[in-house]
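The chain that follows stands alone, in the form predicted alone, written as structure tokens.
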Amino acid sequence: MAVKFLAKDNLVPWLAELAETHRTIVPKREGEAVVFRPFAKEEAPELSARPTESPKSAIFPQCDTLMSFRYTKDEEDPGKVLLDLREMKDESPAVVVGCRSCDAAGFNTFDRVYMTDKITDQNYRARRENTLFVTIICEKPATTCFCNWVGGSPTDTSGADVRMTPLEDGWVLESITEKGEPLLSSTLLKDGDDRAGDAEKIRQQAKERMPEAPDLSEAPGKVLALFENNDFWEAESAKCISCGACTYLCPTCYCFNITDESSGMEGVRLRTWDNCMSHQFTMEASGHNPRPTKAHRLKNRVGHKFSYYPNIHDGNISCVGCGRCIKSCPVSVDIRSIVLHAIAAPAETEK
């Protein structure tokens, strides 16, 4: 494992070097929000504040062109129309610098769905295999953070290729994977072995600042047992306004919609993020909607993350505890409370 030190004055020059060979994505402040955008020399990245959004779009774009199509008439047989399809895959090398540990870990949830032995999403795989993550540890947890509830930590490396630990005068960078080691080959980075001890103290303090995590081992069974308990879900969803902010900001939500957009004889097939909290998400062509109320939709959202997904993916919860769904909810719906209420629900309400 390579250990390097990056001085604060060398951050932008180092990112500029990375941008010569990689599509480099960093967190930037836009108004009151911190969002992920392509690196630009004239704009320093925002590494001290938690990003408002996750870097999910780096691999799973909010609007992704899957293919283009074009209709042409056969010159030999004018009555015949030919269709030309062209697959669109982005295999360009990319690196995301400055995301949090929970953000990078979120793609592990995607991998179990989109990169299996039986089914592989080629567009997702192309970006996934060509994108590296340089994560920065969270020194102090926010009141909405709960990564340690779901098996993570402020210093987790499960989704990282390089880990950054902030010091007063710069960052200690450690390679986590073999793919991450070339990112630390710049002459702007100095040997960091003598700063490794300071970095370890920072990481240990970060772990100790996390509140004690409750035991969620019963959550999958308890949440599922409440499936038919409409009173429970009506109470939990009472203040929800179905705005969908929770799903759009979530690092592990992977639902999408497919549309064909055409003009004349040509067009594109687009994949766009979908929102399970929307009334139209499960609307059928017949007009029937199996999830007609926000209680039904919230039950599905919480149930999927804490019951259905872990039941088919070896107990892995489809949530990384980033807390964005709590922090950005306009009416303060707290998914932690819902899960704890489900675990604590008396047996008679589970029938």
The other form holds:
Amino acid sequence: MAVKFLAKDNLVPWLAELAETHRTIVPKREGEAVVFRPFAKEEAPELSARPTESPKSAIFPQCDTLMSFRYTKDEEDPGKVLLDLREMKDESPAVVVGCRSCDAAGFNTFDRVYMTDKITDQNYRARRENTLFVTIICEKPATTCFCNWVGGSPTDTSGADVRMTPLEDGWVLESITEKGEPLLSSTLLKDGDDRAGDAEKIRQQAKERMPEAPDLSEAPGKVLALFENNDFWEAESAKCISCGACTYLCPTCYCFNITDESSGMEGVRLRTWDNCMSHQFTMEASGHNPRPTKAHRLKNRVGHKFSYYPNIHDGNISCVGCGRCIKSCPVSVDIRSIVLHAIAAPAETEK
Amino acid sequence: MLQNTQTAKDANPYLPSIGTIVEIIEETPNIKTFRVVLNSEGDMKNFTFHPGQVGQLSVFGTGESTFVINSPPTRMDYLQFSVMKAGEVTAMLHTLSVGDQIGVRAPLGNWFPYEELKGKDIVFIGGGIGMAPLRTLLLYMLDNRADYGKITLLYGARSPEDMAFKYELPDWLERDDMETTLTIDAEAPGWEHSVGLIPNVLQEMNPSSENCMAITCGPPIMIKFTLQALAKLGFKDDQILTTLEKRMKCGVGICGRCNIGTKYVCVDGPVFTYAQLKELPNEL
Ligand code: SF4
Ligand code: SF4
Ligand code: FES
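With the form predicted alone done, generate the form predicted in complex with its partner chain in the same format.
Up next: the whole complex, starting with the chain shown before.
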């Protein structure tokens, strides 16, 4: 494992070097928001504020082309139309610098669904295998942060290839994976062994600043047990206006829709983020909707993250505790309290 | 294409094979059957599936929709899909002609447990387009007739003209190795078969539940009352099979569209026993 030190003034030059060989994506300030955008020399990245958006689109773009199609006339038989299909994949090397540990860990949630022994989402895999993550530790948690409830921490490395720890005059960079090591070969980085102790102290403090986490081990069973309890879900979703901000900003919401766009004889098949909080999501062609109310839909969102997913995937909760859904919800629906209410709810009598 | 020759790591689960429509049958005023042959000879030859598995048909520019493969694996001259006009993709499919190219992503999902059904009596109960998935298994069983016990079919539609697979019904009625009852909702001129709702006709037929499996598919309201009728006839929940080809998008367990609690219709289904369905959270 390499430990390096990056002086403040060298941040932009170092990113510029990375950008020569990688699509380099960094958090940037855009008005009130901090969003992930391609690095540009003129604009300094925003590494101190917590990003408004997750870096989800680096690997799972909001709109991704799965394939292109083209109808052509058969030269020998002009009455016949042929169809040509092409896969579209982006395998260009990329690096995301300055995302938080929870956001990088969010892709582990995707991996368990998108790359299994049985099935591989090739578009996802192409980007996933070619994208590196340089995470930055969170020195101070926000009131909405709860990564430590769901197995994370402000310094967690489970999604990182390199981890940055901020010091007064720069950052200590450690490689976490082998793939991350080449990122630290730049001559702009100095040997960091003598600063490693300072960095460790900062990380220790960061962890200590996290309030204690409640035990969520009962959540999967308790949330499922409430499935038939409409009153519970109606009460929890009473304020929700079905805007979908929560799913849009969530680093682990991975549902998508597939649609075609065409003009004339050719077009593309697109994969776009979908939103389970919308009544359209489960609407069937017959007009029947198995999740007709916002209570059904919130139940599915919370249920999926804290019960169904962990039931299928070795107990892993599919929420990384980034708090975005809480912070960005216009009516302050708080997923933490819903889960705690579920755990505290009296045992259901048989349905 | 999800062919067995490719490994999970390399196959693109969203990429359809291209096929050619070789025949179109107008079944009813709103159902058309498409017979499709995959363009790649190898793909067609290596295509294996089990009765009950589904496929996604693509009309590029409009989208994809899910249909059961309703020809059996024992008859591989083509793959057959019956399409009821119900939305954009199905409407588009209805405009296609013989020779047109479509995308086929198949096979997807689980299947009827036809191996475990060997030696059992079978009662098929199909309503409307719900006859399509039953047809696959029925023909498979007729092609392997010695493996199965008594085969009974009850097929109902609203009216005579709403009956699909008309060209096969005379054979099914005549065969002495199966018993076929056809029914329509209300009397119609020239109709010589039963009249009445499926659950009522089923009660009258009074099939024995002993060593028997009931396999049913049809509109939700018919299923609801058929399940009640089967219970009265002594069928246990695990003696009833049904199939739910609905709300699928990716068809491979990724897109998150089709879950009922922890189960994904596209990979854990579409075929479920009634006992399994009862275990699922109530979200159909
Ligand atoms: S559910 Fe909310 S807190 Fe959890 S990962 Fe998604 S946005 Fe973050
Ligand atoms: S952000 Fe809040 S209001 Fe909007 S859909 Fe999510 S829970 Fe409902
Ligand atoms: S259809 Fe996509 S998960 Fe089932």
